[in-house]
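Below you'll find only one chain, the form predicted alone, shown as structure tokens.
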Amino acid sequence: MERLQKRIASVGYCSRRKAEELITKGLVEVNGEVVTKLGTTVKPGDVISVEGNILDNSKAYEYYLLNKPKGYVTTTSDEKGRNTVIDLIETDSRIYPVGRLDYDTTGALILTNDGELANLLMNPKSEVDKKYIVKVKGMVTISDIQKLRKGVLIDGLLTKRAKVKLKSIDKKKETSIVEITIHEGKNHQVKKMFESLGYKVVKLRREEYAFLNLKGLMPGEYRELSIKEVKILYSLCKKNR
């Protein structure tokens, strides 16, 4: 038996948080019945539909790395009518990103449909590691760097320790380029952990993600995470919680 919020994110339909507001809304049906209550459980062979699509429990999982571009949100769809990160893979199953990186922000993003491991990867006390360069404006001191370090505030809380590194100062054009690994998620965190100090954050690239990094990855490219690459993203998050 198994939860029927999980079941619906581990077939890659959605988030488990959203599966839980779309059962809530009666948008979700067991073997043709309406189930509005959240402990319900479900068993192999359960016929379930939500929002009128039947779930494909025979849907093999797919795992993807993209250098995200500049120019393209983080959802799975938008109201604007922006070009989305989905649009950039090619695959006919229901993926969606794990995290967000905003509409100028470039770098290394998963996308996939095992909801497990989106869930995994997204819970804080996992602590996946995810390192960014940042170039900001102003020269960054290194009574800064280490106030970064220990935490900084922002939006009333204390960040986790991370890990920077000053890696140049332009002093013509008074800009700075850090290096900055942090294992938090929080809305908007690197930008805001500048700013906290007085730096404006001019461009940001997540480098790596966990032990995964762009080699070989053009922006707008990607490419398909090994079964070993999986095994060991889903060994680093639960050693860590």
Second form
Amino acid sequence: MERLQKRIASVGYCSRRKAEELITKGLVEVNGEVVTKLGTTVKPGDVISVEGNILDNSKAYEYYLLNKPKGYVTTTSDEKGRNTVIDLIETDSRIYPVGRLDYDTTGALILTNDGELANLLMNPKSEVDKKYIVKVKGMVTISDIQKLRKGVLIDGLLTKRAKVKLKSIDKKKETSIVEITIHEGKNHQVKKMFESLGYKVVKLRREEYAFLNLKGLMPGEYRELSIKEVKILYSLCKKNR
Ligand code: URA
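Could I see the form predicted in complex with uracil next, after the form predicted alone?
Shown next: the complete complex, the earlier chain at its head.
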């Protein structure tokens, strides 16, 4: 949530003071209704018009979907001087990653400067699905797939139900590929789930974050989310509460 006058100023329409003046004069509408109260807050998807001009909402916040490559940390800075995912996005805004992916994990990662959406997405109550493709050392058994589905103990806690599919087994190399969809986000969760059954994860890619997939994005590439996609993310989080 953001104050209306701040939003009007942040998209470059006018100064915050001028925006306050326009609001009190009754020249600002939010979702078709005149708003004259200065404390009014607005959400990213709200349609705001000022003196009859609809503001380009997309400039208020920035939302990116990155295909995270290996060798990047998902923090805004790193005390060891390693590359951070922020270095990959061309923007002057103070964006940050939504949740974590390990240094050696690749795949779908949202970055934004919209704190409300970031908090909603990271809140376990929102139950946002994350689909991973996992390569493990060893030949995963059907009974272990069942265990992963029902929940395994990691750090003394049982993981929530997961969707798990055994995709393939390479008998010569003794490796397996498994697709797993979880909606929790514990630290190193996928690796720990497999480790709890004796399998070492050798490769991990997040294939989907909610409905967002990596289509058209090579590792290191990113795209902006559309307003429609942002609205769907908001509604997904709210629906599950
Ligand atoms: N689970 C992990 O173990 N690592 C990740 O990077 C993401 C999920």
